[in-house]
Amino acid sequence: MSEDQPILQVKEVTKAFGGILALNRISFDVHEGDVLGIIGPNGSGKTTVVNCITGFIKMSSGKVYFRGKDISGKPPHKIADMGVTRTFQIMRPYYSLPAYKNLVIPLFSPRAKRTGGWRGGGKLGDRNTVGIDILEEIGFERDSYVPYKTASTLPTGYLKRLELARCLALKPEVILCDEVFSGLSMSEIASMVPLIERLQMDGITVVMIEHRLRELFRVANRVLVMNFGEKLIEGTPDEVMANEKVKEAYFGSEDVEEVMTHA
């Protein structure tokens, strides 16, 4: 891959559910090290784009490329094995397992073995330790009982972090986050923002679907706006929020000037 080639390319992706056009020829590039925000009103197609990129739904037409390789139509586990992972808006942990055991499973994956996502001699105990290490990195208190609590008993803030931790266990190159700030308190969001910043500093490219614009604009260097399944505009946060079409799309849902004043 050449230095100026995007790490992720979405080209003319279209998705129809029966007679309903959920995505209409969506195209955008994501460059290595970017934090790209994807915003838009409810029902604009944001999660559908992520589902198409990561193989959870089959696109009707179009292509997705990762490091120049066509990943269109590949199953989710193959795409994750290449280094493209995602979180879910509705969290999907193994609810019956302790938090750290949720990480032991991806640490057994071919990618984790291949990339050195776990260290030690390959014993189960080593992966247990690495799982707790990763949880500590994303905000679990190592010396508390929290990493050992069953996932079903964890509050939303910890479940959101657990989603990210499961991605990190695969040593990804790209993480697509579906509303990682949703359902969190202001203090939880304040502690999550530096975590996203650290992912970028660690060389991970991040794509974020988000409704919390004020917090998103603290970390995103580019923003793509969607409406009715189409790309409305793409640019810097300042460029996007100055656009009249964006103001119209968000009318009644968020005061654009207020967002930019406090971003």
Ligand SMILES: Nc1ncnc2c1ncn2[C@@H]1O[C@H](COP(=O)(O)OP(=O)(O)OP(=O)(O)O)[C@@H](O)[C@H]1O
Contents of the next structure:
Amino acid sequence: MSEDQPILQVKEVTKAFGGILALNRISFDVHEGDVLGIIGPNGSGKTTVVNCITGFIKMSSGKVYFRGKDISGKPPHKIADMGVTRTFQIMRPYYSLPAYKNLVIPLFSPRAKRTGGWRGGGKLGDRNTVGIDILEEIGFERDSYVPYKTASTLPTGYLKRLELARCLALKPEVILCDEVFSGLSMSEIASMVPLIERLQMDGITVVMIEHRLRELFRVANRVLVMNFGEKLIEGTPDEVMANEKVKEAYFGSEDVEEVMTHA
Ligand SMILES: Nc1ncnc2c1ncn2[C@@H]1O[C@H](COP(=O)(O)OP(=O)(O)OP(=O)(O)O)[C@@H](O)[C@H]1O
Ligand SMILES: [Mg+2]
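Now show me the form predicted in complex with the ligand, since the one above was the form predicted alone.
Everything in the complex follows now, all chains and molecules, and the chain you saw is the first one.
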């Protein structure tokens, strides 16, 4: 494997839902250590591309490679087992279980057993304790009652963190985040940003679908703009902000700086 081989390659992926072409031959690469932001108007195909990469829907045509290995058409659990994980735009915890027990389930997965889970190295030990460790790492106060609360009673901010924690339990190589900031208050978003930065420092490659541009542009080193199931442009946050096509398609006639300030 060459050193500059992308960790993820999306090649000419198309997805049709009946007559709707949700993705139209989209191609892009994600490099190891990247935080790639994906932006685009509602319905532009952002969630669909994550669903295709992670095996949650079958693409109509095209290929996805992880570290050069063809993962197209593999089921989600196989893809997650390889280290490619995702969060859901519409959160999917085990609502009837306490927060930390949501992590005990992935901690029993073959990948967690193989990798030693989360921090890796050595035996996992007591899964309940590891589950609470991960929750603490991701912002649940360990000595409070919050990790023990039933997931259905948790506020959105904690559920978003729980989505990320479920990925971390697998010691992922890649996390695809589908709108982890949506529904959060400004202060909750501000406290999530360092978490994303820490994932990157821990060597995890991050793909972030986001409408919150100001925060996204702080953490992303590359940004891909989608429109009508296609890649409009791709570049650094500065290049994307300066692009006329992006201003027209994504921001209408508004000034990007203005949008960023009020994002
Ligand atoms: N399961 C489905 N069945 C039929 N059409 C679908 C399905 N999932 C997505 N679509 C359609 O595919 C297109 C892309 O949807 P997608 O959810 O990927 O957009 P998105 O960019 O994630 O939007 P948003 O910003 O609102 O989350 C839309 O036209 C949507 O209606
Ligand atoms: Mg979406």
